[in-house]
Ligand code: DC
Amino acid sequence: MKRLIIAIDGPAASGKSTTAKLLAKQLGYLYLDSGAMYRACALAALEQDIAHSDIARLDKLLETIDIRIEYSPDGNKVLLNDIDVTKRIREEDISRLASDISTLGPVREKMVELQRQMGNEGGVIMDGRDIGTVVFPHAELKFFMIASAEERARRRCEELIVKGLEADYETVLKELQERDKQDSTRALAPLKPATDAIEIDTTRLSIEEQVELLYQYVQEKLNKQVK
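Single chain structure for the sequence just listed, the form predicted on its own:
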């Protein structure tokens, strides 16, 4: 039976990343974390003291960089030039740089190239903001997850509190709304659902319900292949 390519897009805090990880585990698929790949690229630039505005040096870096995500029962490993950087890329300095570097055309082109290489054989789930429209436009299943801004702000606040950080609801809500506007209006790969994406409103769904709903769609797709 063919293993699918599954694309999950949506705005911040819509539940897509958590759902993608759990669904991948349930299906025995590889979860391709697009954000982790941009973080690894940011780390490579930092290690070579390359500013995100130095396009010439970034272009040279991108010619040789190798980023891979490998399945592990304890959580996927992110490899930068064969070195495990899974923990390092989650540190705050990398988060800030990754946000800047991910907006650059050459960087996005390279990451899309690597993502397609890893996903070509199928059996992958990838989430982001342009997976179904740019990275895998021919994915067998595409989902676009949404939720009200108010619910997403509540979720984000809960995440921050769990991490021991301060969380002001109104501030978080405003930041999410600004991020939504920025993502949907950017010139390069704007956030929008693919024409054949299945929209999933997660506002009133638990994570378990989200995973189960998407799992049912996957099973329906696989059953049609068998027939």
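Residue numbers count along the first chain shown, from 1. Computed from a predicted structure; not experimentally measured. Between two forms, the rigid core is defined as the largest C-alpha subset superposing within 1.5 Å. Compared with the form predicted together with this ligand:
Among 115, 101, 132, 202, the residue lying at the hinge where one rigid part turns against the other between these two forms is 115. For the chain modelled as two rigid parts, C-alpha superpositions between these two forms yield a turn of the smaller part by 21°.
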The other form holds:
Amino acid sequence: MKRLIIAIDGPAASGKSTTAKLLAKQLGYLYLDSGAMYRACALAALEQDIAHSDIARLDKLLETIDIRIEYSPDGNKVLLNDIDVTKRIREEDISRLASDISTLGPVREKMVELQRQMGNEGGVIMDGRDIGTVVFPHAELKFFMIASAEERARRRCEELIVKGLEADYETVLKELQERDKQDSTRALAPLKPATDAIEIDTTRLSIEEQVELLYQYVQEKLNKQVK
Ligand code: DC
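If the one shown is the form predicted on its own, what is the structure of the form predicted together with this ligand?
Below, the chain from earlier opens the complete complex, with every other chain and molecule after it.
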């Protein structure tokens, strides 16, 4: 059976990564989180104290940086120059810095190149902001997941509480709205649905319902390809 490239785009906390992970498991596909790569890149710039305006140092960093996503049954690991940064890149300062650094052309070029190398063989679900529009415009299936900002903030707060971290709803909501605005209004590869993307509004769906819905679309696509 043909192994598809499946693109899932959408704003932060719209349910992309949880759905993508579970769907990948169900299909025996590889799950790749492109946002984690921008996060790792932002962390590398932070550690070396490189300002976003310092294009010369940023170019050097991009030449030498090694970002890898390593499969692990308990959840993929993100390696930055062989160091496991999986947890660190989820912290709030990195969310903001990743959104900032992802506006820069040289950063996007490098990340897109790496993402294409990782996903080209198919049998992959990649989530992000520009997967269906830029990284894999020929992906066989594209989803664009949305949910109200309030619901997304509520989910993000729940995640933080589960991790034992502080969660102030109003702060989280404002942070998400600012990041959405920057991600969708930037000049390069802004967050937007591909013209052939299927929109999934997850506001009132449980995780199980989201996975099931996407799974049905995948089966439909695979059945059509067999005929
Ligand atoms: O999906 P995430 O929240 O982990 O992504 C962090 C930031 O990275 C996001 O605010 C914008 C950027 N990003 C991007 O520009 N393109 C992608 N394909 C994925 C993420």
